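To begin, one chain is listed below as structure tokens, in the form predicted on its own.
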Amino acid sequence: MNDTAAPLIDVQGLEAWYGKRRILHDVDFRVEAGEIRVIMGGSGSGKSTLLRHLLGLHRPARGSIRLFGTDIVRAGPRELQQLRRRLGVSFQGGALLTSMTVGENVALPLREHHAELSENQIRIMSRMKLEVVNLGGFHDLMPSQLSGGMVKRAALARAIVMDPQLLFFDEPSAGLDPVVSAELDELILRLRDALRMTIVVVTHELESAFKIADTITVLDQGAVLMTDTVDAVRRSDNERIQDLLNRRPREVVVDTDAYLRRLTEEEA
């Protein structure tokens, strides 16, 4: 399939199950390149389940995920090992390995899948994307020497040393304060403008996810609710998204009969 022609992402059908618990409901979901994408929901709306997916971690119950026009549902190991050196994944808490430095950290994909680089390279290449992300000398340090803006960069920097393709964005502005979670934003924009990188973010933050977004696919209950541009997501006449962006609670009517009969029926 041609990458050019073909969404960088393309779902079809997607449907994801924890044990007798339907998380994901036929989803179809589709990115185009160059795109900043924001996945947005409440509480246990399916984003990161979603974001599990797509990132090959978890097998779907039924459909299909594409990227890059490849199928990694049914992509064996050598394929799939290709296909993650076109990504970037940056975690919601960072996950940086404490016993490295931030130096260490961002090196690592590069040692794990560059063998042919010279240690002088990859010193150099990983210092280079801690100057994009605005840790320039912060090589050095530990982990556990830096503010929690300081270790979302570094973890983007990790994510970014190999110029992927395609970047993943876990929960950015969680635990940050607004001005740092503004930076930050700010930064995800120049990203995609001078790497021209295509981006996928997940978040509950409406200020964040309207700052950055190009489009925003809506989940609720494991359902795409909508897909469209912020503006387009600001108008919509939805109630649920309404309730969403208003931070209304959802009211729940629990029939108790009904929800004891499904009990007993998981238990047989």
Given for the second form:
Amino acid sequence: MNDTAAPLIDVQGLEAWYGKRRILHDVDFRVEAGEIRVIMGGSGSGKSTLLRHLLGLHRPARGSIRLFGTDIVRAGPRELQQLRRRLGVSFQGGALLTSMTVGENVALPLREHHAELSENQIRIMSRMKLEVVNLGGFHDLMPSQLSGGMVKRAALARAIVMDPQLLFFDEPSAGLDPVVSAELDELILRLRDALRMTIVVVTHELESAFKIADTITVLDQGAVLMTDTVDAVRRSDNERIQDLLNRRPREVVVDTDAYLRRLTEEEA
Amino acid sequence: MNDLTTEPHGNLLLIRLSGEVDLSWSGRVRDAIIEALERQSVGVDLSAVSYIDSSGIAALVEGLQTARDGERRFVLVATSPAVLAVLELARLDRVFTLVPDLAGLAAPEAG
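In place of the form predicted on its own, output the structure of the form predicted in complex with its partner chain.
Every chain and every other molecule in the complex is listed next, the one we just looked at coming first.
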């Protein structure tokens, strides 16, 4: 596979709709190997929708999505299976299975994808990842016994248990206290450096974004406003970006006709 | 190039690894370490390892576990920065005995 030359993620002309509402339009998004890319934007900017498309959870209305050079919209089940071995995802809510211990949750991807591993190997590899996220010794607990921050860290341990080349991290700092949140930022940087991961983080936390990102993609109302380095984004004179950076509320533009249609039409 | 060679060094067997130690051959690394520890103490030279994944680290942990059970020495020699970064990530640099070079290997174990 030609991993080094082509971008790890290559999205072109992506368009997405929920019903009659266009959520993403004409989104181009490329991430190079070894990069930490932050997708930033306010609520409803389309960042979660973009993430769900990157993970293959939604089919795009238009456009192409390539991961490691593979078109994920057209790939067969076998190709997708191969691809999944190289991906890790840490969902915002953790998505741990409540009927399993923390240790079993973390070991799950190894059991699913690597039948050749012995029990001892699986135990060491999964518990090591719990150590990495500062949850050493917590493998016997049930998810319900963990705090919100611990659930998030356990989910991260599961996401990195197979040493993925590409890690997606949805809202790492949401709902965490500042210390845990800063620790996670630090960890993201170390994961990239030590395990050579390419990492895509979706966040609306500016401080965290500026600390970890090599490059930032700013989404606004379903379109990419800008993709550039942290400094360039900070210096941008784009009004919407400055609104985001300075937490200014945005002006809502009212189109009278469209507004009336939304309120009155049966099929709206 | 991924490679594994062995040579005797005093009363230890020195296992030299090179290249990228990953899931594709970490099982072989594990077997070589465990087998050697059945007979003698082992040093693993990691100076030429450019990348190691969790399965490779797991092989080293199994080595340490086996060495302790058999009361042998198990030492990591000349750990490359790439390997050290992964060990530090899980704080395993404080669990293994690390020596900077072969001279350190000959010295009696501290502690």
